[in-house]
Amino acid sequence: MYLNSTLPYIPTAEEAIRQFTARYRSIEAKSPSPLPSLERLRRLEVARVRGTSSWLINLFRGIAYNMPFINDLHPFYRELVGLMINVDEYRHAVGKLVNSSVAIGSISRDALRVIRAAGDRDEIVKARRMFISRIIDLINDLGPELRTLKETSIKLSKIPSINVEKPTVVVAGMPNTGKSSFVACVSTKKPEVADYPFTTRQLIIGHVKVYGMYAVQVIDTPGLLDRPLSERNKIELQAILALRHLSDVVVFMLDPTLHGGCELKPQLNLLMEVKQSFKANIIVAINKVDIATGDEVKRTVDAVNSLNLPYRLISALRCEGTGELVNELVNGPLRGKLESYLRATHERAVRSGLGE
């Protein structure tokens, strides 16, 4: 599923009263010509308080209905969100919009109670009053969750869609080690690249054409720091999600040079995190070795040997062995899965239609 796909628009208080009250004004009734004024002014009336409250209620269940469901998400999309909001007071404002059809309910029946009951034309239009001050405080009462509702809609519709479903590689390691050029080298995303640490601050997501199809994602992660999870700071969280619930291989980089700033060491401690932690097939990538010196690689390769890990030699600047080595990760560790999901979209594809 795409969180951001079915987000519904959502008003402010002041934008919900201004279109309430535009079309109370614009519903107007049949009556037959004969009828008394009187007549004709109560139907009217009677039509435009079923009219506009029948209209108020579909569009804040329409909100609270087309808002994600947070228990029915996906796991990683669930811990991404609450990374992003207050998910009880995202919670409470999505029950308050649904329970605000029987206040308006309420509030109608009083209206029209006191329409068919009026015996002249000032006690229809004193009821006409008291309905629209009692919708328009009701709505003014819903303005907090109304913004909290669309702040959240915001924040949500920033996050890319990502495929859970899909074949995933994830870019993980320290910052300024080559991710996103990495990412730029092989998939369809080109990421900012600059060079200082903390460019990447949330995951961006690549494509990678195999078989004809765009089939494999490739996530590029937000830097990480070498230090305990509790320590980590919302960004460094996203990769740690990317991490735990996306990725079906890790592509650890690793950088034996200086360049950017970060030593081999702390390097190394973060891929032991990695390891210990997810369960993905973890394939080391030792970057910028067009700028390494002989001893800088050996000293890297030889650590990486240490741990039993696999790894390739890339340079990410220049795209050299990076399209190699996303061949390898297609015919190895992501075969399985990408062979299943290409004949998945292709039976869906079939049974819609598409694929006759």
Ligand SMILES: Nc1nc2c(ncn2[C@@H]2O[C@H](COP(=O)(O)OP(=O)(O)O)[C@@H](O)[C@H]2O)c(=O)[nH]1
Given for the second form:
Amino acid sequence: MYLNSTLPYIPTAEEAIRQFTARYRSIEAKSPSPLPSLERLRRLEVARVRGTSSWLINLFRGIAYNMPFINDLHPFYRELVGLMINVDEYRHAVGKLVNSSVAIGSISRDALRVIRAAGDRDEIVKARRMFISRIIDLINDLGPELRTLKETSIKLSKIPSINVEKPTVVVAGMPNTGKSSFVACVSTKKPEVADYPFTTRQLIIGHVKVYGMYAVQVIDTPGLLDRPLSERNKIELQAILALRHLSDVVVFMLDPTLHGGCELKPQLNLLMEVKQSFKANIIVAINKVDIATGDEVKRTVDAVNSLNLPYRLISALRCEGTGELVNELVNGPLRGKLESYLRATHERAVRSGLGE
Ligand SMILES: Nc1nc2c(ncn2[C@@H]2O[C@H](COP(=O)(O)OP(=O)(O)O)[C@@H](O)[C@H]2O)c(=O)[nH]1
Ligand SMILES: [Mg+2]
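Now that the form predicted on its own has been shown, please provide the structure of the form predicted in complex with the ligand.
Every component of the complex follows; first up is the chain already shown.
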């Protein structure tokens, strides 16, 4: 559910070679043995070849299988990852790592065959040299792929870690319309902050308690969904649009007064843009009703009605109408996802209670 919680350790080729040779040397004969020295050497080399090759196979498989599979990613992450990395190069690197672990198996079997059949020490030593040099060549050959994977892993670790299974409300609206105030009203725990790639911006993730659990998140997007999308460069726009995969509902904040410094018209233009590109449920919060005049509220309500969008009157300054708005979402558009989220959480708790 998170992207970057389990990213594996990825060595460079040089590090992997160093670890491999150190391991090879460190594997000792088990106990003083009554066997003649040729047999002891044979046993030792068999143990070393087996031990180091299975270590290396596990290392490479561990990397290949613990890096995210692009196709399995949640669309939000898939879209951001697609912007950050060369997906074909990444897939190739993972594939080559898997193939290499198969090749290590066969290099190891070759070496074991020769070692087992060897008639004297020289043959064993030759087989050992051959094994080590083939493995070193193989690791060296993986250098570029390991580098790609390491760079990918670093990039992935910068993607904001957001629980994509949780019912999510994204808050949009021009600056000073009251978005942060709204998030502060409805979240009952200190909001988290996550850097957002391709922007200097951060997401503010508020947590709303529902049925005794922090089961809904409300995301404030300062600097992202607060000015016309048409003014964005291509990458930035795509990064912003990735948020649509996250939002089950958009709360669009309108300031009917002139106190925020923004006329109604540009606010409505942004609302239209968000509506077109997000395709999520939108509910308009007409804010600042504590200071708005009757006329201001009326012309805003008329404008929202003409767009056929549902709305609520709130005062984020006084936290009035804000809880009701969230309840309406919980019982309406968030309901299905909330039920499955609560069910999944419950099942996880039961399983862990059973020690599974
Ligand atoms: N009178 C009044 N002021 C509000 C209300 N909501 C927000 N404000 C004020 O408007 C300004 C901008 O609010 P803020 O939440 O930071 O807006 P944001 O830029 O959209 O996050 C602040 O001075 C708030 O105190 C409201 O309901 N009534
Ligand atoms: Mg703000």
